[in-house]
Amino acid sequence: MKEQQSIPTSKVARSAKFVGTGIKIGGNYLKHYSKKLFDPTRDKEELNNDNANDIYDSLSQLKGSALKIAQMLSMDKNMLPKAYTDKFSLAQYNAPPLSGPLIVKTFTKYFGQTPDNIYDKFNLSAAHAASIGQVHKAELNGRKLAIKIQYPGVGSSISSDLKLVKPFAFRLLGMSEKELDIYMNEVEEKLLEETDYELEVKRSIQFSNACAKLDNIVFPTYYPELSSRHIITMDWIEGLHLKEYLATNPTQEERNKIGQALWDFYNYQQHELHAVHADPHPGNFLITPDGKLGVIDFGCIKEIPDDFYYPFFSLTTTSILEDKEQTIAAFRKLEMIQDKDNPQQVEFYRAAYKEMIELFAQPYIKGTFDFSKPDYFDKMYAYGEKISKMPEFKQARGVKHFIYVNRTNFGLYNILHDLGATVKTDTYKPTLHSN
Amino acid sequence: MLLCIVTLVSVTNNKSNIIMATRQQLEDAYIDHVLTRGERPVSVYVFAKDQGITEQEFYDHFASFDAIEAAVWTESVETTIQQAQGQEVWNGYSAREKALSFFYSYTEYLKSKRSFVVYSLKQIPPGFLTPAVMKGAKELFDVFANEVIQQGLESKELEDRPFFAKRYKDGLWAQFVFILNFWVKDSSTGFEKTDEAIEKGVNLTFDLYQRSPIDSMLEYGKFLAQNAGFNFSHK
């Protein structure tokens, strides 16, 4: 493996790093299909290994704060996902943007007619880009309507790129086929069914109205009839993304009142619902003229399973990290302790993921917490620093579940912390009725 | 007088009608004869016979089977052009959209063809580039790419480099070729690679024929060349 000379910083360099990727794969590409013009018999084996290599070395590169949140949660495989999570959505950021006779050609294949017969009007050039698609705008019998459209072949590439690599995640990480695969699966999964838009226009609607009585949150009227596996057709709302908020220098209070609106947005769905909106991507969320915060995206829902929910919750709101026995017992459920270890290992165990798991849980012990003070997130990245050089964390550890959970509560407070808000943390607590 | 010209033109066009009928359904007979049996008729004379009419007439269509084949693959991109250009947005379109547009609705079109396309390419041997089948196809194909290619370069979308301009509809030819050949071994759901296809391989094709950092090389070049002479002279 090649040294690292240095660590990608800020997230231009980021992309920087995966457009190089994607020109060296292109290159890769070229090579092989140049090699095959000699000799017709070539097989892809090369070709992939190229580009696995390739995707594998800027992978391996990034070590920004989303893979120490991930490294944090002491599941250093949990890096190799978390990366792709990351790179599938810089690369579709970095998609070029749908020319306007595949637009129309995607609305003849789905409604049999050109978007001009569809709706009264309808820009065809794109307003912004979205996760794996972009957005239009349109009207309908005076409604201001977004429309997303689906990159066509997202869904497969997702399925090969996630192969293509595989092989390389068990070199370099000494894990076995099966153990890489359960993290691998629950990836994957998520990812494919944010591909599909009837799922998410559903879940959209079922969301929004779970979510109606929470203060200072909209959400946009979606039109099932109008939307497809690759087209959603819903309200647009007008509004400013988090940074260009932040621009206009919003108020403390109108800060915190954001903030609040986010943390009762995900702690209502934790805890009420079991069952959360998993993609805290600044992306998602606009914040609208009148100071409400509005949720244009769900793509992906993390159902919580009860087996995990109760275990991991009770150890953040109970005195259960005090006493070892139980503390121990939790840890098991959730596999962080398993039954090879030995003595030290448990105790060695126990002790680091105590210090993930108060840090986790700090925000909650009072009922006010104010995300704004670096410190608090000083302490997260030395710890997932620390955590990263640990040779014990080379091994997997932890339930499934934690790679959503995490991505989650990290990246809310990730968002708050850029926000600079204080918010009540009382408002929607864990339940632990059962256990 | 003016009755019996008129009288005459409607003979003419009843006339041409049953031929065109004919012509229809003898290649739609042969389609079905293909692609039910997966071989030729063994000859035009049992062809004829079953179709019920006499091996003479079947020559007033068509000089063989090849074309007939032919006739479908020009009739294809013909209609395919037709669909295109009476879309009302086609004259708002850019040259690329021009093209992209004329590979989304042909794709589109062949899907009701997919059966006899895939037939009649395992037909052709490998490496062909323009198969002699596609030979109609190809001089309708070459007229369209033509005509959106001088909109290009007419609009300065395209850049008009000397003798490479005039094999730009090459390009699109060879574009044709492949975008036909992936068609036809993609397997995903609905296409949709087949899209990715068309919108990535059109796009780098007019990437590559407007105005790029080449261009400004060789004329900086040819400055070079013409002028550092002239400084050299001055040692």
Given for the second form:
Amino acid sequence: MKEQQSIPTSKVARSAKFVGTGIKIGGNYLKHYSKKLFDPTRDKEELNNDNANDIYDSLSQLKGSALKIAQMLSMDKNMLPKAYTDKFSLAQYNAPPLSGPLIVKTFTKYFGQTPDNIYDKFNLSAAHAASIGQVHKAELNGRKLAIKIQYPGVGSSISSDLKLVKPFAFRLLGMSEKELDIYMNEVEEKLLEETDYELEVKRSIQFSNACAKLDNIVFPTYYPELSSRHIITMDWIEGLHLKEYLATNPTQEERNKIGQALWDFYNYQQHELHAVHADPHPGNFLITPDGKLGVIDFGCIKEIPDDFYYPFFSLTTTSILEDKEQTIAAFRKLEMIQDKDNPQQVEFYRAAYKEMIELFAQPYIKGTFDFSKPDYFDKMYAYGEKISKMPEFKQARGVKHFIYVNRTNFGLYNILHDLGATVKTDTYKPTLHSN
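Next up, the form predicted alone. The previous block was the form predicted in complex with its partner chain.
For this one, just the chain is written down, with no partner chains and no other molecules.
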């Protein structure tokens, strides 16, 4: 892949990049509708491909929060046309990397020394490149290491980038402005955490120790003394990313083993720790040669407060949904039903959200669940498509914690679907009452 020789870091340079992209998109629409005059049956496939390519090319050069938004959107296969999700998924671990000389300059700025002065060996060609940083292979005292280096200017550009991304997101997602503001504010808070690599190292050690009891999962050792706010040094884990792993045609038993490890990893955190690795995209995982799940990134952690956890998960594992008054009470706690709603609105939202949660909860209820079956995902996508067209859902509803909890769980479901795994879903159950 072609390396990137520079990265825009000033607000002016980054803004100019967005403006240029907007002009290209305008040209794509003009081209599309000009062709449609001569061919009224023409669909939007070419337009979507052109826009996806132009937006991704721009965001991949900017890196940071702009590219992170693309990565997040690629995980929701129901939110955008396929052209966008396919292109944006490259941001998970296959973005254009920064060049070797630029990395040395960046490393020296952040660490005060060149890589060669710290490690015995350091490969200037990136092994992986994503939205916030890229990873290089190194060696020290006989140990193989992974060095994650944050792109320059990423942390300081988050707020301004999100303001620039907002018009694109508004058009792509079709959210109301209030709903988009809630989404962007929560995303900004988490992105600021993701750019603090000292916090990531601390959390990585904390969560890998807490999850060490789980079967068939491995974590790298982290080295705080060789890390900083913008650089992380950890053990190199050999393995394949999901797409590469599936290309080896693993057996159903092997896929189930990885799927079970992934399910246990997420649900142990949610239900035992009440905090969860909230970035379930394939770039954060490796399948090792001995068939275990390697977890290599803890940059995004979502703490789940009790006032969200108990009402939400009680709906997924008990008979509360069959009790109208209890359901409405839980929905009010979660702000899915609001004080201003009239009786007709209360009944409408109760029925709509009941249908949604019954779909979401099916894996929890059945004890063993086959994620390979397309019917379940077809129903979820059809439901999402249905409510996206309802005027009642154009305004924001639900507390902000839904954004990352939903992203976590549906991201998990999608990876399990891609794996085609059947897993036991009763290994770590929701706790229904606080101590």
